[in-house]
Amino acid sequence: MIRIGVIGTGIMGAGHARFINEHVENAEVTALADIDLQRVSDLAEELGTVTLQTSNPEELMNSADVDAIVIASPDPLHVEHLRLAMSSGKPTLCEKPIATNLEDARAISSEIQKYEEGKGKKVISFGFMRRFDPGYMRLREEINSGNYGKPLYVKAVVRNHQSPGITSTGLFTNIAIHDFDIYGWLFQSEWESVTSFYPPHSGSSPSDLKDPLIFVAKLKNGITLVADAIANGTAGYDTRVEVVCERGNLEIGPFGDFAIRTTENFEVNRGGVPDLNWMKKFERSYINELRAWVKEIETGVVNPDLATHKDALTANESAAMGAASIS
């Protein structure tokens, strides 16, 4: 039995502490740290295994009924808590992005490299769930498949219902970064350029929010994203997908259904009452990520969908293309 400390109890870590606990076989959750102890005391009260329920990251990560650790903080505490599960030894899954900024992202990913180098193995992993989402496994299937041509470009929105204290910044290092990993993964080519633009300012959002936020991606491979991403929208939580080929287009509806459409058959999506977050429609996504993280600390046997930490620098360094990129 992995038993695993996670550190924050928010929306993340709380999910992530349910669906260890529940999906994920030989593992289960042993420690929660949170600023909040209430909510600490909560969630271990509901998951009824926890042993350790602390306030400091660090105690959580250095305890012995820890193996193994999930960094589910707010996004600005990434880097010093990947720092203190270095110094821990222990196997860690830290959720997106590595940083809130190029400069520290950098500096970050270095020393996980040297870090990892001492060690001789992957230790650091990191949360870009999309790539085990069924939809975009489909996605990746189809394309493969060549049935459909070439993929020519990509129509995508990733729109929150609420984003409580998220920056103009935030926008691509919190939200459209997903955009950035996955389309780099799917079609295993590099970002070129992006350029970004800002349509009228949506009432729903702070007036210092750059809210919402357009923008236009350039992989090497010539395949061109067109995306918007939204931080309080209005419709609830939305992600769509669609990947234009030669001969039908491919889509993720914003259920998690896929459709394809052809000359032959044109499917659509369906529809139905949305949700406010995104934690059920990635549900499974979540839990593959998890148990394939955990299988590789099983096992040793690296998982290549598993984002490293060169993979979380490229989704940083793509978002900073875009933030340099408004005028």
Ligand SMILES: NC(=O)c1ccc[n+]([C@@H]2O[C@H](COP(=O)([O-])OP(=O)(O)OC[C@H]3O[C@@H](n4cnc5c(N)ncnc54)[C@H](O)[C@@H]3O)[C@@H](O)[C@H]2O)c1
The other form holds:
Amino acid sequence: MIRIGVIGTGIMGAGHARFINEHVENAEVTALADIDLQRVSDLAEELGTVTLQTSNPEELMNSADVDAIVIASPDPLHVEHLRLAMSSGKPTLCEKPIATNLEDARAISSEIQKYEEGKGKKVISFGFMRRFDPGYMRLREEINSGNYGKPLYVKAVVRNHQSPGITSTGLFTNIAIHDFDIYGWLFQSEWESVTSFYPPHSGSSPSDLKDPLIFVAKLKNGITLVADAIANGTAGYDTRVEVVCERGNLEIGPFGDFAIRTTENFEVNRGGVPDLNWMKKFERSYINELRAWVKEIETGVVNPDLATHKDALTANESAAMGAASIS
Ligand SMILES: NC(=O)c1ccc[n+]([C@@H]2O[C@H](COP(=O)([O-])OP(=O)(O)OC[C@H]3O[C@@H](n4cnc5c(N)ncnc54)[C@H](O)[C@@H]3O)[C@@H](O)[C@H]2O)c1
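Any chance you could show the form predicted together with this ligand after that form predicted alone?
What follows is the whole complex; the chain from before opens it.
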């Protein structure tokens, strides 16, 4: 049994903890850390497997009751918590992003590189969970089948219902970073350029937040992404993607529903009440990601889809190109 300690018991930390206990074989959550001790104790009571409750992440990481660590603290704390995790020597799954700016992302990525070289193995993984989502996995399969010809461009939306405390740069480093990761993964290419555009400001967002954001990003292989990111949207949580190929269009709808559109078959996505955050839509991805991580720890066999520090840095480099294009 791999005993897991979770840092941060907000939406993601609590979600990971529940998924581990309910869906991941050979793993359970034994420790929780959060500066909000009420959250810790509420979640510990719900889980029923927690023996260490603390407000101190370092205490959790060094506890003899913890074999592996999930970092689900706020973005600006990831660098500090990654350093503590490396000192503890334990396998770690850190939520995206690796850092909130490029300088920090490069520094921590190179520290992880040296640390893993010293250990002779991969120890730190990152939570780019769309790689484990049934919809994106199917997208990869359909594209690689060649049935629809070459992929040409992607139209995507990523819209949060609420994003308390987010900054204009954060629309790239916190929200659109998933797009940079997943389409780089899907098309096996790196991002070359990002340009942002701003339609009229939304009154649903603070006046100093550049929200919504529209951006056009180009991969080195020419495939182009036209996307929008919304931090505070009025229509619930909404992620959608359409990959336009030479002989058909492949689409993942807001509920993860997959549709293929060709001249022979024009599928339509279903409707319904939207979710208010990402947990339900991406539940399968989080569970698959956690299972892959635990299996990697158990077997020592690296899963090529589980994001590394290099993948996380690549995503931040793209987000930085986006941030540099904020006007
Ligand atoms: N992969 C994904 O799909 C996905 C989705 C949402 C969020 N995230 C990432 O997960 C992380 C957490 O996001 P969230 O939505 O759960 O945020 P949240 O605000 O709901 O939770 C963060 C928690 O961290 C706690 N915290 C603050 N300072 C701390 C400290 N010093 N030590 C320990 N805990 C501390 C807070 O009290 C809070 O409970 C963020 O980095 C976010 O970008 C990833």
